[in-house]
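A single chain, nothing else alongside it, follows as C-alpha cells in the form predicted alone.
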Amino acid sequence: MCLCFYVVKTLNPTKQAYIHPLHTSFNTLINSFIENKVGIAENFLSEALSLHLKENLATLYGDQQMKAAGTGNNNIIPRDNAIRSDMIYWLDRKHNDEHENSFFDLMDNFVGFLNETCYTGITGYEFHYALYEKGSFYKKHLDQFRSNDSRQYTMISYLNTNWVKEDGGELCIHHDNSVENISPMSGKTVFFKSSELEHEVLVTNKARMSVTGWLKS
C-alpha cells in the first residue's frame, strides 16, 4: 500500500490564509514521508496537548499502571529484556480522559485527511503511552507482525521537553544504505510504513516518553 504522489508540496501564497492549521502539519508529515520514507512534523502535537499527555503518563507511572511490553502479537511472545525494556499503557476512549480523547480527535482528523488525499484505506488505529526509564532501549525490529499485517503505518508522538543530544534515546531508522537518528523532542511526530523500515530506540539516559501506535487496515 503506497501513498499517492499528488499531495501539494508548495501551498499557493494567495490561499495560505485559507488552509486549516491542522492540514499544514498533516501535509508536512505526509510530504516528508514521500520524500524520505520517514515523515516528520515538528509541532504535530500542540504544546498544551503534549504537556497534558506527559502529565497523564507520569501519573500512570506513579500509580504503577504502566506495564512491561511484550515482543509479539497479542503478547504471544512474552517480554524479552534483551530486546526491549520499555513500559506501556494502552489508550482507549472508554477511559474518558479529555486529553487522550483530544489526541484521538487529532488522529481521526489525520486519518480522514490521509484517506481522502492518498486513498490509504485506513480503517482504525491503536495507541499506547510508552515510557523508557533511564538505561532502557528497544533493539532493531519491524512493527508489522508476520502473522498479522493489519498495521500499515507507525506513528510516534514525543512528549519530552528540553531534550538534548546527551539524553540519548534517539529513534534510529535503518534505511537501505544509511541510518537516520531522530531526537524525541516534545510535539514532534514521526510517521513511516510499519512493514518497511527497521528501527530501534537507542539507550536513553533519562526517562523518555511518547504516544506510540499504528494506523491499521
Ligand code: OGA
The other form holds:
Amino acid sequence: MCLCFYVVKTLNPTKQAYIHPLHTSFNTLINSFIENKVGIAENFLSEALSLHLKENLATLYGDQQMKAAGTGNNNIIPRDNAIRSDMIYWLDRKHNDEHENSFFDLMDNFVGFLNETCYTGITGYEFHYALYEKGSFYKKHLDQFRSNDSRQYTMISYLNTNWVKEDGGELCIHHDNSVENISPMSGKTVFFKSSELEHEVLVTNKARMSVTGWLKS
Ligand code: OGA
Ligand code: MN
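Having seen the form predicted alone, I'd like the form predicted in complex with ligand OGA now, please.
In what comes next, the whole complex appears, and the chain from above leads the way.
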C-alpha cells in the first residue's frame, strides 16, 4: 500500500485557486483504493470518450482485429480456454486515433497526479481493449507475472451502457474474508494493486467491453 500524503485543496475565495476538474475523479479513485484496496470511480471516463472507445472496439471486432487473449508472460504461453476466453487488442499512440490518444492523455494526467500525491514511481503503462463475448469469463488470477513484476497497478475502464444484474459479467474481487462483485458499467474505472488482489470475471451473458491495463515501473 502506498503512503499517501496528498491534500485535497479547496477553493480559496480570495485567490480562486484552480482545481483541475479531473482531480475530483482522480481523488475518488485513489481515496477508495486506500480505504478498500479497490478504487472505484463511476465517471472516470467521460460519456463521450467511453462511447468512442466502445465504437472503436466494435469496429476492431467487426474487422476481426480482436485476438484471443493468452495467459502467462507476453502471451507466449498459448491461450488456455479453461482460464480465460476474452479477446484483446492493444492501444497504441502510433494508431493516431483521436480517442485512443484522449484516453492516453487522461492516463498521463492520472499517472502524473498519482506519482505526485502518492510517490508511486510509475514510469509506464500498457492498455488493451477487451471483449468478452457471451459466455466468456476469466478465472481467478493475479495480474503480476511470477517472472516479471513490472505491473504495479491494474486499471479497468468499462464501456457497457445499460448493464443489468442478469447480464452477469461482474468483476469479482477476492478480499481476505469476503468477495466484492463490481458491475462493468460504462464510465466506471476500477483500480487495484496487481500483485495483491486475486480477482475473476464471472461468466457474461452478453458482450462485455472494457479498456484494461497496467501501470508499470
Ligand atoms: C484482466 C482482468 C477484469 C475485468 O484482464 O486481467 O482481470 O473486469 N480483467 O475485465
Ligand atoms: Mn486480471
